[in-house]
Amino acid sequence: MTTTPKTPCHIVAGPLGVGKTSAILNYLRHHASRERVGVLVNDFGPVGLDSTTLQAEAPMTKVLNVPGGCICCTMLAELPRCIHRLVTEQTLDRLIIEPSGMASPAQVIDLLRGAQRELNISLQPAIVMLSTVDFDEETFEQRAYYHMFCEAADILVFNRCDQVSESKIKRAQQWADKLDPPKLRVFTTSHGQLPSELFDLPVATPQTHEPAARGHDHHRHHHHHDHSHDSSVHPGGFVLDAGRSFDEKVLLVNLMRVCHQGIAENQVLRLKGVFHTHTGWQSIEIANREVSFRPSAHRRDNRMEWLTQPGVVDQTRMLMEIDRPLDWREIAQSLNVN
């Protein structure tokens, strides 16, 4: 009797906007031509933007989306079914799962560890990405949000190192080296560029990596929303026909404005989208008031999703804000320009 080899399964987790999708895209660009890779994405918003981005950039890759923002809550029951669908529709060399930055990776890890035999997968060391820009020892140690990620990590990656000083990178590394449970690897990078070796590290065992195994076991006793969702954070999104075209300058200025000024007393925490503009398709992402704006592959529609706090911003209001004519006097005043 021939036994089907188990599919290596990788979790790439981290806070919203840390660069998880960029890291997976980077891996696919280097490996998808010779590996059959399946990707399961848990988008934070309702329109499945990350999954469509991955599919457009790597069309030979099988991408499946679990929408809704939190794979460890309402969508947790869907995870095994989605994985089963991916691994049975075609033989995969590797499976990568990207939980939303709102999800607890420990609960995803626990679920998959218990379902490895049933799903015929082999759970690999969990990769957790953090932003070096956001690093602060006191914040990372005191906020449960960061504890959630650090404790679940087997491999800890500090991304966006190009935006900080060498001294801050060193501080982050020194802090990570003292974490309990200790990590298999602490890695620093920029633009989500992860070396292939991180996907090929041996699976930790209790003998070789006992503290990390205990760290995951710890979470088995804390499934009652131990990741502390903030009920004042609200997702939103829209999908528009590809025939709708935006003025690139108007779009970018308005997006930057709403992310800095908010909308109707609501702060825009995160925003990302793909738009058909007069100069072609563009991918836009704004997080922590940092703007990423780059050409995109052709898409079948315009998509955008966002997170706001403390109230809800509906798609009609958001669309009105990002597509309104530019008021240069207002812009000059906001920049304190006479």
Ligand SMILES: Nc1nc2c(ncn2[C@@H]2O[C@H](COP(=O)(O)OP(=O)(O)O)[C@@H](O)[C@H]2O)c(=O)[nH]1
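Take the two forms, superpose them, and find the largest set of C-alpha atoms that agree within 1.5 Å; that set is the rigid core. Everything numeric here is computed off the predicted structure, so don't read it as measured data. Positions refer to the first chain, counted from 1. Compared with the form predicted together with this ligand:
- Taking the rigid core as fixed, one finds a CA shift for residue 84 smaller than 2 Å between the two forms.
- Remark: with the core as the superposition reference, the CA shift of residue 251 between the two forms reaches 2 Å or more.
- Residue 26 is not among the residues whose C-alpha shifts by 2 Å or more between the two forms once the rigid core is aligned; its shift stays under 2 Å.
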Contents of the next structure:
Amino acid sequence: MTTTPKTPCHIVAGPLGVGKTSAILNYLRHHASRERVGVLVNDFGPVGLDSTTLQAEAPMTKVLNVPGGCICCTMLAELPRCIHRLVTEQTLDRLIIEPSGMASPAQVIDLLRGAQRELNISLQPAIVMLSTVDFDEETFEQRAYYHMFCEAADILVFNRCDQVSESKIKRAQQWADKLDPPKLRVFTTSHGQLPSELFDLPVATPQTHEPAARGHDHHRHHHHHDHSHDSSVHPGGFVLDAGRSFDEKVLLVNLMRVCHQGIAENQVLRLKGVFHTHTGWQSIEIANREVSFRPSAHRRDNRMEWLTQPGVVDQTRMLMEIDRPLDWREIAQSLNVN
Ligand SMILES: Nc1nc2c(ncn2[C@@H]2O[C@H](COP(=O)(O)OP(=O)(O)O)[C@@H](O)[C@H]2O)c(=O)[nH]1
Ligand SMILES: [Mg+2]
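Take the protein just shown as the form predicted on its own and give its structure as the form predicted together with this ligand.
Let's see the whole complex now, leading with the same chain.
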């Protein structure tokens, strides 16, 4: 058993050229004299230019270039080895990792989450940077490429705001504020100037939470509306830490049951969730009495929100229902009946 404190480990991800290295440089300029920071860069070229720039800026910092070019699989194989080298060579106060813009941030997060204990690191909220120049609602809604980055973000940063109009910055911010599950923070900036508090946000490990009584849409600007007048609709929800994982088959079958039979006579009108399952992260939904499943890049926590009618369904009850062991006789019976 190791007694060395875990090194906080930050991921600064995002497409090529959005300003990741600039953000890390900015952090080093403000902190490298007070903190021992280790930086791992996965540059796209064979030369490792980013790591050279970073090292020149902050000579006290340990900068390591992860070889492997732009192929994220190669980088994934090298990453744990490089982290191990950095954290064993000296005690670090912090480790910052810039994956190549080609890497899927969710894959990097999965890898690090799995190796956390072994590497004695503690994964901090993932910072994902995007260029405000690239933003428009339609593109960000429709392109899987942007979904991948937005979903994986715990903290979403729109950089390059100096190159767009005020109204576009506002639109990006408003769009991101409406994302579901909500981000820990959405931040707009230029030249990678991030406030240091973004590196000190606590990793949420709540057991359960009572979500705000929101209506059927989650738009923040509707907050002033009072939906509670509709006493026949009851919201509920919970958040569980990311370390907890579920059996995908059990989840699916139980959600189908909940969808069709409700819980104790309470029909489930709407349900949304993200779950860490044994086979990966899944986003689930019930709408119009149908269950849908799709892979999710969200990695922060397990969470679920629902609306039922007419009675209140508490968190514990819902969790038990969706996690309860499969009863094949019951399933066979329900198949026969329907
Ligand atoms: N105009 C403008 N240029 C930026 C901004 N952020 C970064 N850059 C420049 O864009 C280029 C790529 O930035 P870099 O941080 O290396 O991006 P990375 O590929 O995500 O690491 C560099 O020349 C930066 O100086 C910004 O907010 N505005
Ligand atoms: Mg870079």
